[in-house]
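So this first bit is one chain, no partners, the form predicted alone, shown in structure tokens.
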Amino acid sequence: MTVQPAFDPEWYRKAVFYEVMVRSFKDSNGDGFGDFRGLIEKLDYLQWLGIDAVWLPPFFPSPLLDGGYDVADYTGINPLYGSMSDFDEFLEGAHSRGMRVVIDLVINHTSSAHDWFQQSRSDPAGPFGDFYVWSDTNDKFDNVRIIFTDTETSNWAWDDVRQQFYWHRFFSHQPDLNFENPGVHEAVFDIARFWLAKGVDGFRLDAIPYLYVSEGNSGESEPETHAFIQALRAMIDREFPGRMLVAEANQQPREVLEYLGTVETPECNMAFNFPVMPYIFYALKSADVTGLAATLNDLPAVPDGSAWGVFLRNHDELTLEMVNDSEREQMYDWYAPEPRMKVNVGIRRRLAPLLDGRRDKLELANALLLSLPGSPFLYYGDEIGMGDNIWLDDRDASRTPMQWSAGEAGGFSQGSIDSLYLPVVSSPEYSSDVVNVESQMTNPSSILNWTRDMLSLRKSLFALQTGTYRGLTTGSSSVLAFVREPEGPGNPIVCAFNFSESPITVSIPGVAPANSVLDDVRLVNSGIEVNEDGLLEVELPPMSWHWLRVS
């Protein structure tokens, strides 16, 4: 077990997370795959950037038919990424720099290559015979929707060995575990204990709503699923205090809230806020913040000690499941004019191309992300404005090698170009010759240095870390404004964002008493006074924003 960072049971509420796929970050041995030794080399970069916690998607042994989410061994390291000792050294290196490490716990399903499944199919009466959901027919659970609509026509697949159908909510090579079996519970607990004993600081619970399925129900968020999470949380709090769980539940906020549980029966410490994300992109194209403001204003209060996880992009598609049909079609028109840009019910593109590479939109979107209630999750490469490659299969479009420097391999690998697990982005505006860490670190005005400065500024503003959220009236459908009030010491911060291509002046009531003075935290001598009528008059250039501190 590594030395843990200073004990703080609510560290995740103040943290900035950084998602990095091991195979995508840095190749240390020239075989074309990123690895843990390469990640170790770049820990100083992450510390310099201002990252508090690193989130690693699966790095376990896997056929890699789904980016590693098809797990073949939960307590091993994929040899492509190194050894267990390499992982231990990475964990120690992160902790010694004050950064925590969160890993994926993929427990809804395994790979069909997992030994549990191989034994289940070959020996139905054996100890693993009931580890998966088997049926003689494929007409059970017909109320349950298909998630991967592009590739799957049924949630059942036929197994020639066992001569039965098995249940899968995702790809057919990912059979679902049978959580009706207490042995599955114990196996999952043992996996969690293994990594927590090593020193990891928490888990992202992948696809957590789908653990249980029953006849006549949707197979999502069934009561037994919540009971299992409560038991998992209780074990972790009892045996490994200070560690955390974050729920990936792509549902409406009030449904997601259930995954946080209550103070008396806690479940996850955090949950991703999926609905807010697509409305940010809707506002960036429509210049209309109505849907975004309504979604934020309707967010339910989270239990004490809990937090939302907020993000712009990650390793999956930009999901559009949380918007209505007309909004979805409009967003497809805006953001996915080429059919290959779509996947499932979403869009497989990175942040910078989605925003047409425009610096003002990148700054506006990221400033909003760092202002929202909850802890921000950044996706590797977005801090330098990396591009994507829509001609790659499935969601690999936005999982290309990190661009560290100029050159064909982008400083990712010393191996041959043909050996790379995916090609480096080569489009003219996003190639590694144009977009890379090395050139941006030496440029004070780069998006990389801007991001670093913003993360540092946010750390100094307690209201933006754990403060409450209150929406403000602006009188303009293009301007979003709200105030974040700190829990304890510190000043309230008024945040205002103009999503329009035109300058707008708004008068905002209810910010502070008449004659109060607010100052822009990024500028010197920038006082703005609340007038005698109690209105704060704010001038906002096109695609601009303010963080205003109430004195």
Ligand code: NOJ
Given for the second form:
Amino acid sequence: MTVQPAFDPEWYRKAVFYEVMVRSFKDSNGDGFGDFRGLIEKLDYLQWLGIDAVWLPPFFPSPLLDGGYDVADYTGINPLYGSMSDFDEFLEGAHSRGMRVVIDLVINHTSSAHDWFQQSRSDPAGPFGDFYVWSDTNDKFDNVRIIFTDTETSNWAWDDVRQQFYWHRFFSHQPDLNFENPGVHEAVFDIARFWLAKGVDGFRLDAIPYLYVSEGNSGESEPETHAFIQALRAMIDREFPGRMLVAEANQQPREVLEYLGTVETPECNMAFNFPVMPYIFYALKSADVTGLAATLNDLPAVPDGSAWGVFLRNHDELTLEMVNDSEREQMYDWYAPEPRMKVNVGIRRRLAPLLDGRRDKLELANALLLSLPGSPFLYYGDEIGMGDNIWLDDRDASRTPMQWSAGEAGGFSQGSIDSLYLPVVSSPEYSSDVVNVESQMTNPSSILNWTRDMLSLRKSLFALQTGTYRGLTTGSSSVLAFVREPEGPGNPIVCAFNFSESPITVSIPGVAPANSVLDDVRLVNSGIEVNEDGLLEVELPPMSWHWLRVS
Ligand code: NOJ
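And the form predicted in complex with 1-deoxynojirimycin, for comparison with the form predicted alone?
What follows is the entire complex, opening with the chain shown before.
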């Protein structure tokens, strides 16, 4: 095991995470695929940016029919990405720079290429015969919805070898594991122990609501699924204290919250905040924060020691499962004017093009992300405002090579341009000649340097890391305001965001006593006084925001 960063059991509550697919970041050997040695070369960049933890989606041997979420061997490294010793060196390199590493634990399903499935289909009486969910008919569990609506018409697929149907919640090449089988639990525990013993700091639990399925139910969040997560967490706390689990559960707030468990029976340490994310995009286009404010105000409190993971974009589509039907239609109209931009129940575009490449909107969205309760997760390339390529299949639209410098390959690879796993974005506004790390690093006013400065500023404001959240009344449907109050020492921070294209001045009650002065943390000597009536008057130019320190 590598040297771990200093022990802090709640490190994830203060961390800024950065999601990077190994394949997409940096190709060290010219074969067109990003790899661990490339990632090692770029650790200094991540440290410079101010990242605390790196999240790596699956990098295991895989047919790569679902970006690696089709795992064929849980304890190996895809040879395209390097070797186990490259991984070890990467982990060591991250830890020695004080950064932690979280990896994906994909346990709802395997690839059909996994040896367990191959054995299960050919030897039903053998040790893996019951590792998957088999049936003679394809009509069981018919309450369960289909997730990949664009590609799948049933959750059952026929297997010619075993002459039975098998259950799959995602692509038909991803058979679901059978959690009714205790052997599956043991196998999953062994995988977790393997990577924890190497020193990884935590797991993102992929597709975690779907582990158990039973007749008459929805196949989501069943009680046995929660019991399994509790057992996994208990094992980790006992054998590897200080590591963490983050739940990928695209569910309504109260249901997501269940993935955190309780203080007595904890489940995950964090859960992605799927309900809030789409309302940020709704507000950015409508200039109406009503839905966003309501969702934030209604968020249940998380159990002590746990935290939300907040995000704007990730390697998947911008999912619209959490908004209502009319909001969803509206968002498709705004954000997916071309049918190709849609996938499943969402939109396959990157942050900068979604926001029309507008710097003011990018800053507003990111400033909000860094102010929300929970720990922010950034998606690689968004810190430079990278574009997408909707002519690529499925979610590959926003998984193109990282743009390090100008030129056809964007500094991603020295190999031939035809060998790249996906082409570098080449549209006029977002090509690597226009959008790249090298030029932005030397430009003090670039979005990259802005992001870096913001991460460093946030790090100095304890209230924004672990503080409580209280929504404030602004009297304007275009202005969202709230106060974050620190758990311990530090000052409360009032955060206010104007989502409209017009300047607005709001009067906010209930922030601080009359005549007290709040400082704008971005500017020196810029106090705003709370007036005689106890109202904080904040002037907000169009698409602007303030972080104000209450002394
Ligand atoms: C969730 C992952 O984020 C997504 O990329 C993947 O396709 C599904 N799980 C299925 O594995």
